[in-house]
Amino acid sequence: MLEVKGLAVDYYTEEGIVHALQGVSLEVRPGETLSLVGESGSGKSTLALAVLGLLPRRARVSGSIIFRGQNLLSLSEEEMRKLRGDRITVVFQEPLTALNPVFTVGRFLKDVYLTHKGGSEREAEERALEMLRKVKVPAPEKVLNSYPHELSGGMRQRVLIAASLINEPDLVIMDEPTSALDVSVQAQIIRLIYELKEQVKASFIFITHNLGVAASVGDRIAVMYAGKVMEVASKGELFSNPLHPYTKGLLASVPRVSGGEVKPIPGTVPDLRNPPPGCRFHPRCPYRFEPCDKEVPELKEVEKGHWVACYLWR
């Protein structure tokens, strides 16, 4: 469905060039959910914006993003508009800022449908009601005539999810869709997403900081750090047999119900205006040795379906 090859994104700013992504390669298969995890500053949202064609003008992009056999980086803005919201959709993390405050929910959902599918207002309204019911919005007829500020955070996020699915897309990108919600509502939205991905035919990219959430909704997990992909594997393989020191560090820093010591990773994500040479994780890696600070390790398939960028994966 989606194949990213050698993707690099640089932001040109007054304070210097930010090397946000470097040589990112990964794929999303038809019908699967790929979870992207990593600390803030790892490049997860930049990758999503690159796929959506929503990077700022100061960004310089190289590599390729192949969606259903078509390189998205070669498309014009008008061609991307036809895809975005129709074949590729997105759910952003803050629903209140993603929704237009002067439009009712019904107007918003109908516009998303009519822009890409055409048809009558009546058809669009029926489709909007159908989607609100699918995402389990109570009293959908009332919500259809409500404004965003009249809804709770969880309800607003359900509206955005309905909008992302209304045109039956091929790829849905969810950029931390639960981070602005409280814990109990987060659990409801995660359960809803899990149920929806079993019902619809779309592929999903799910971006999160939370490894538990990544495992609950994802089929495979890609671990990103400082603009690079460090490890990719099925969720079962990643949790039972992590190969990259960064992945091991993330897993060790997760609090457990059963107790035990939580071991945070020392240090912070590097300043990407001046990233470290060699492996970008080496300044924080307890296992680093001579090649790590000089040579960039390649992302290689070291076991069937398990990819890692590290000299010490054995």
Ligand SMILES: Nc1ncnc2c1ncn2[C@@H]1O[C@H](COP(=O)(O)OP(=O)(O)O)[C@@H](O)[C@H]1O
Second form
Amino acid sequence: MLEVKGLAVDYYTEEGIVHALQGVSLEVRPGETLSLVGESGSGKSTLALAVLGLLPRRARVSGSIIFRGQNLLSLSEEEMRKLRGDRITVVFQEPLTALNPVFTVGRFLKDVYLTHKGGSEREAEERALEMLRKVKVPAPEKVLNSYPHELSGGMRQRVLIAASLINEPDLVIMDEPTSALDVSVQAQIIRLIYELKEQVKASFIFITHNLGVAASVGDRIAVMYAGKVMEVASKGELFSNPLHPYTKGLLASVPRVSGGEVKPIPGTVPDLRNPPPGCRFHPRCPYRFEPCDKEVPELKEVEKGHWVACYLWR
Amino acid sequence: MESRLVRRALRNRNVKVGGLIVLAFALIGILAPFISPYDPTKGELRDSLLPPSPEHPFGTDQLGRDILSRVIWGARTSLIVATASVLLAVVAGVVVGGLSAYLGGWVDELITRVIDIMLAFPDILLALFVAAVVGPGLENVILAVALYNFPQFVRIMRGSALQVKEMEYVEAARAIGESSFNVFFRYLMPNALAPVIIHATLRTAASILTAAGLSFLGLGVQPPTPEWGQMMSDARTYLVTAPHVWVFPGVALFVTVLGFNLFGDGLNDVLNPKVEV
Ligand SMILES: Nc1ncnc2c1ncn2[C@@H]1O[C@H](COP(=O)(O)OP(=O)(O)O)[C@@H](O)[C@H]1O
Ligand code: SF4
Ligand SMILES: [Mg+2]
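Complement to the form predicted on its own: the form predicted together with the ligand:
Time for the whole complex; same chain goes first.
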């Protein structure tokens, strides 16, 4: 479905070159949900934008992103435009500002449909209504004629989710879709996403900085740190058998219902303009040993379906 | 939300007073053919320089033409020049300023440089220069005044569009596969327009004044078209002996410009935009 291989992204800024992603390899299988988890600044959004072909001009990209047999990085802007919003869709973090204030919800949804599918206004309107019902918007006929400022954040995010599914895409990327919402609304939206992903054929990449949320939505989890994928495994495997020192640290820092101490990982996230050589986690790693600051450890399948980028597991 | 804004605007004294003056000015300009008592271009020489009387409330000018009628028709001329020149400048400014912000890179740099140079000229000098090059006449005055307004609208639109460009819905538009054309015209432009519209009302006042100034200097609207600046210019010889010839167009000009300025300032206070020139 989607196969990312050796993806590197550098942002050329006035303050220097930010090595946001380095040698990232990932696979998303048909119909599955891959949760991408990592602290803020670990490169999750950069990865999402790379897949969508929406990186800013100052970004340099290398590697390959194979989607349904073609390398997205070698497509033209026009070819990418046709995929975006149709085969690959996205829901961003900020529902409050993600909708054009001058359009009604109906106009927006119909445009997403008509841009790619063509057809009549009537068809588009029916489809828009159907989608609003699917995302459980109350009084969908009324919402169709509402302007974004008349809707709450949660309602707007439902509209954006409806837009991401209206064209029956193959891949839906959700980049922290609940992070900007109130806690009570977050839970509702996560439940909705969980239900929807069971109903539709699409694969999902679900991005979050919260391990608990990643586990509740994802089939598999990829852990990112400082622009690298550190560990990938099914969620059961990852929680019961974390192998990467960073994943272990993350799990130890999550507050448990059963009590127990919360232990944050000592140290800070590195400056990606000047990332640590070798393993990017080595300055904070309690297990680091002699090869760690020399060569970059690559992702290796240590057990069936369980991948780790760490010299402890060779 | 919009109705609350309108109510707040109507409670603002500047908006109310300015708005009434602007409305009166526009109505007089539009209705000139129906409310003007005489033909503004015809007069009897033997009636020249008559003081105000019941027959000619504002008196007559050196050619015996009714000054009230000429003031009324002058409103029409000012209305045409101001609306056309501001509209022209707004349309061009919105497209150029919007593209400058949208495209960025060297296009933006080039446009910004050129606009900086244009803005370095004192306001009326640019209009004077253009008027001197293209010659007098109604269309040329419109062109000259439009050109003098143009760089300001480019700058305001660029600033506003740069802010809108960072809005997530612009990126979201690209994420749903909208073409660049649509992103620009349906997402960026309509959302960046508010400060441009406020500035347009302020520039209307300045444009009326500039057009009158050009005509006063003989570079603007040509006789016999009635125009306030030119009427005042014609009255220079009779400054003391027949002051009514310049006083009435002068007062009309003053009140109109004041009205637009009050209205624009009031709107500005109500909407309180962040963009300044
Ligand atoms: N447009 C950009 N220009 C320069 N640097 C950027 C840009 N976007 C992100 N970065 C940098 O790239 C790194 C990864 O950012 P991001 O992908 O947004 O992480 P995440 O989504 O995991 O929080 C960060 O160090 C961030 O500062
Ligand atoms: S490679 Fe070395 S430094 Fe990196 S996580 Fe493994 S043990 Fe720690
Ligand atoms: Mg992010």
